[in-house]
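One chain comes next, on its own, written out as structure tokens in the form predicted on its own.
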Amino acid sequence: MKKSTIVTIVSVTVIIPLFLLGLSINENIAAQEAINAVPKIAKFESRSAEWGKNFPREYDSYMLTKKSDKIDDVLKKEPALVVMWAGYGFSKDYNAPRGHAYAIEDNVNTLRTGAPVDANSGPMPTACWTCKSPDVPRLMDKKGENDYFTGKWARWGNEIVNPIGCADCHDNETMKLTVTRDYLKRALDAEGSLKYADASHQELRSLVCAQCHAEYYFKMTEWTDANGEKQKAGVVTFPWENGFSAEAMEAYYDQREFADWTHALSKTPMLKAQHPGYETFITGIHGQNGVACADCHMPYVREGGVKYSSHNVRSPLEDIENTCMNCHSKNEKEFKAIVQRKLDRKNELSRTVTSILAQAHLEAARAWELGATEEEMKPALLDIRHGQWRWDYSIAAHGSFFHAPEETLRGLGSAINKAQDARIKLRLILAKYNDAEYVVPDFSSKEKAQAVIRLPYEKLVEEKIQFLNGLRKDWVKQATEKGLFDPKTTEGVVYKVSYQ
């Protein structure tokens, strides 16, 4: 073979792969540039599909949150909770959280939001929408924050229709992370350790989550509307002025004599922890070492040469190679075993607390029946209030056992002490009124517990179904006519509840 032919073959053999590599690199650069580009998206665009036209990888990964669709009835597993929440919505219906795509679906379907027949009826205030949708910051901007927080939950049924999405966390002009709910900014500035204006990009990768994954209450705020009428708004407020710990927030609430509700059996002025994920997270080893929520729940992934953040928000253990294994050297099996041990310890203590507290509520109810006075009952009720709050703070965020295991176990231990103190005081009162041998009724199943608290469960379900088949469908129709509703978010979604 001629030397020139050999040279030609060798050259072609080298050049073709280099050419293909060059094409691949150019393609990846173009794809990455497209991700980094700033497209034109309308201000407060709440339909995530519109954002997805420019960010298909992020959007497609977000849509995977639909796969987290299992209904897990917590009250069925832990019937003591029904007694502990007597007189409050959570005694009616409480399921483990599902994927972000179900935020609106679950809020509308739960028995807690009731069965309104018009915009001014139902048990819940407007604030119950606040963490569920990018339609919320749109309405806050359009109506004003106080106006948004005024009235009943059903008031915004035909306006808040799109689940948690892009506009909750991103600026439409720069695509940078941004906090879209001012109550978080106010809370950070009041607490003082991290002013919102000083927050870094890495800190924002947690703060955008903290808008919703945090403890809050509805602060009653008087204001005057455009017609000069006096109104009262239930403004979402984070109780952080004294600090982030359970005891600091407990003191905040006690100083204001605030109660989420009065217990239907024990008459205790109760506190209900919402989901203090941010507060527990920052006390744990990950938060203290600068890890952000997104590092574990929205890890960076690669598609070819393109790097982007997965928006399939879920447990880090479901994608352990891209999350935990980036920092930890143990193999997957060993790592999951460690996490399971932490969860088992938390669950053991939590079940102990719930059993004690449920009995305390029932014993308090019996003491009232026997004629106990407010002065006699006050110390025991304060222990119930504090014990249940510390228990709730420790478990309500679900991932707290992983975020801050030591703080979680400390909180549960403190809750046990408070709950036991309450029962000792109540037993002394029962003895005084000649019923020292009182035995609490059986609450060993969800059905038995709901019967004990006299919850009209079947009636609530019947009313809810009527609402879902009536007013709820009207809301979707009206939102669609307004051009607000994004039907893509509900494609493939199967209706699931715990009560049917």
Contents of the next structure:
Protein chains: 2
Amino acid sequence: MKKSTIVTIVSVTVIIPLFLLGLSINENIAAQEAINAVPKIAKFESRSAEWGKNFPREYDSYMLTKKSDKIDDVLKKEPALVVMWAGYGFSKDYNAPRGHAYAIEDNVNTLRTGAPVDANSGPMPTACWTCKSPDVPRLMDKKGENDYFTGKWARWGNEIVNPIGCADCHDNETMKLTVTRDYLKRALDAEGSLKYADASHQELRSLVCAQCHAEYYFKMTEWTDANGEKQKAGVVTFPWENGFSAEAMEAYYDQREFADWTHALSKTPMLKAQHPGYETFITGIHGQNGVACADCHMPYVREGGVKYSSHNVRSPLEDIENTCMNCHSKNEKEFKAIVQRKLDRKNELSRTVTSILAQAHLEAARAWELGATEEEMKPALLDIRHGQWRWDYSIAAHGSFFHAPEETLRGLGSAINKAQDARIKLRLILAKYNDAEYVVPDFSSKEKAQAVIRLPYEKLVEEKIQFLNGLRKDWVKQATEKGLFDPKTTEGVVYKVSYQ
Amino acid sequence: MKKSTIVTIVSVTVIIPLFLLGLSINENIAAQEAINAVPKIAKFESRSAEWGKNFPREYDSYMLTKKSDKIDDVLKKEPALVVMWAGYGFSKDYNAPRGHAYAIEDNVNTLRTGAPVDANSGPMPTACWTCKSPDVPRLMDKKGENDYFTGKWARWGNEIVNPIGCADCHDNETMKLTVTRDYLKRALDAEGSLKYADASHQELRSLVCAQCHAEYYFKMTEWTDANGEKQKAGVVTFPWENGFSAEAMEAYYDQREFADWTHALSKTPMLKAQHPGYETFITGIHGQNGVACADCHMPYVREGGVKYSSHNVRSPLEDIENTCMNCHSKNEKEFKAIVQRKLDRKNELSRTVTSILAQAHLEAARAWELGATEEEMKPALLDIRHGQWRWDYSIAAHGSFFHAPEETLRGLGSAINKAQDARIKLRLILAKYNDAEYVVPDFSSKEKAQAVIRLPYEKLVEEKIQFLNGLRKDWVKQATEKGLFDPKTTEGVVYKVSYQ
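Provide the structure of the form predicted together with another copy of the chain, given the form predicted on its own shown above.
Now the full complex is given, and it begins with the chain already shown.
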């Protein structure tokens, strides 16, 4: 063999691969360093694209949440809900949630937020933005928490424009996980099991999610503004003082005689549970074993030599290999079958409750019609209140059937009991007023149910569309002019609604 | 150093240990060979002590089931059960089960089996022995299955004397696991998910348990004896034709208009669920992962170099290290806390159901008293039947809260719904007969509840004691004379009852 041939062979088989490996290692080290470097990002920078300049992988993966764009009209699937929420926004419109990138879009589009015509109109308070955007901690910082929580939802329409993003969970200087909503810190400290100051990094990987995926109410809070004028804020508050369970929170609300609204048919002082995801998750076996939300919903992925946490927050079932498979050894089909059975069990009991509760509200309405007295009705209404609360607590966080299947089923069993207790009482009242055989009206479709509760659906839709074509467009324009809005992050976000 | 010193040192440090190791290995091999050897044991040898001669470790560990000797009076803990079982044996006496060594003792002592005075008297059929003893497959083989299942329980009092033992699950020649009750084979084949002929060794490690830990009823079966005379057998039958779930078995019984008994108060055609342990276990995560009953209840243990399956069948919580810890890594305290929460959840929903059902039976009794018609009562009684069945299915296998917590809670939720449906209907009937406010009698203690159902408790106890001092003693004497009874196996078994 010629010497040059040998040199060539050595070059091809040894030196070049080594050189390429060297390049690759260097590239990986550089990439990893870029990730580890602390970049210059302004405090409360709410435009995620700005953070994305330094964290392209996290940002790109976050942008994939746009793919979760399906509209799933829950009222259509389960018309009993319309009756259960009569007099409350959810009876108008309620879709299963889409990806994080849709947080603002869907909040603005839903019929629940109504059709304000200026900063001081519309059905909702400012608090309804609180979970939707990194503009919220920015505003809280700028205005103070009480001021932020004062006034109508429309007040911040030209300020809160960027969907859930980097600044919601990260410190702009250290990039460390941080809770940007103080009400979570206060609630943890009041509950006492885990003081915020003691939270580990692993616990923060759930707690940053718990800022939004938790039960809350708007606590009426008086405060005095800079001009010495009395103001009223509706401050997002987690009712955790007695503990995390359905019963503990129920007692919390009962002690305060709090009601989210008065039911339009049954006149019950109602509670609306708002996705107690964190509270239920920690009762389940994953929570008990110290698994964090991010472990399954934001798994570590590899790109070349770089490892980072995917910010495409989604169901682990869409990426079983990088999530479940880290601990478990079943195959995808078996996994999905097990999860499906959990979902089926929840659905079975949940639908039992909703059917009973819708009937109970209608029976109560009939009893009122017939002249039942407040004294007669009170025990039944208390059962409705508790039954619906326990049901809602159990299922409002959509993942609870998986995160905490046992606590979910226990809660639903308890809800069935309370709701049926209400029905026993109501039927006896109806019997007393000679209408024992009263047949409740048909609520078997969304349209029929909305007719039963006399919801002016078409009017609401018409006004909403006017709002979307008018004031809403002004908001975006104004926010863009102020340099607040980051059009990139929501580029390609799909406009979809359940109406129209 | 002297040569002899070196020799001594070498002897002490090398040769002697090697020799001892050799001895130990030989001993282990001999022990293991003894275990693996196929001994001469007669077919259907029902005296476990005979098997124990060849399998001392298994036999000794089996004998430890005598330590599970606590009497836990379930009726005392939950008096509502007395009302729910009015007219049925369980309202007389119901204790949580003790160890396998107590199977005959407790069957003979319970007030449920009554106080026969001869082979043809007493409340129970022969079938009530079926799960209690290896004398059962011996008798089935000797007499034929139909003959075995014909007549009164007392017919076999001097034949069935040895508690659950070796011959219930093992082939006498190969020692292989074997199903000795053909009704399990027939039921598996009818259900279809797992044909008996296809069962693997690992599946048999659950199926031998499923011979007894399963739901059954006594199917009335006509047959003709050797003399050409028509006979009626009550053949233990598993109602699995439609599947293993509560609803599938409920449909099975409904299709046959089968009732275990007619309720003494409500006159409902009732179903009694009998510990569907296997059916619920396979729905849980351990079952889904191919864990067998024996993995946790009969773990492999080591004695020196010998490894064998402990036959001290008991809760794995009593030996977490050899059971749970094979797969899990929590500590004992954490394990027990997790299991306790599961138990608490079950207890909560179960007690909700029992309270509702006891009331429903009493309300139904009142409605009958007031002159309600069969037509009026039928829908409510059907709800009671289904509600009580679903409750019983969910909890009658004591381990279901752990084996299948989700299926258990689902079943209980569904039971609450049915039972409350019954109450709605019954209260309306009471209202119709002008007794809407009827207050059910106090059933808050076992004594009060037994008075409510007019149970002649003292008379039952008196007769029972006569039986135990009379006929029962004759049985043991006769069995001993026939060489059937093995006094060793039950030596030291503690006589304990809930009465006296």
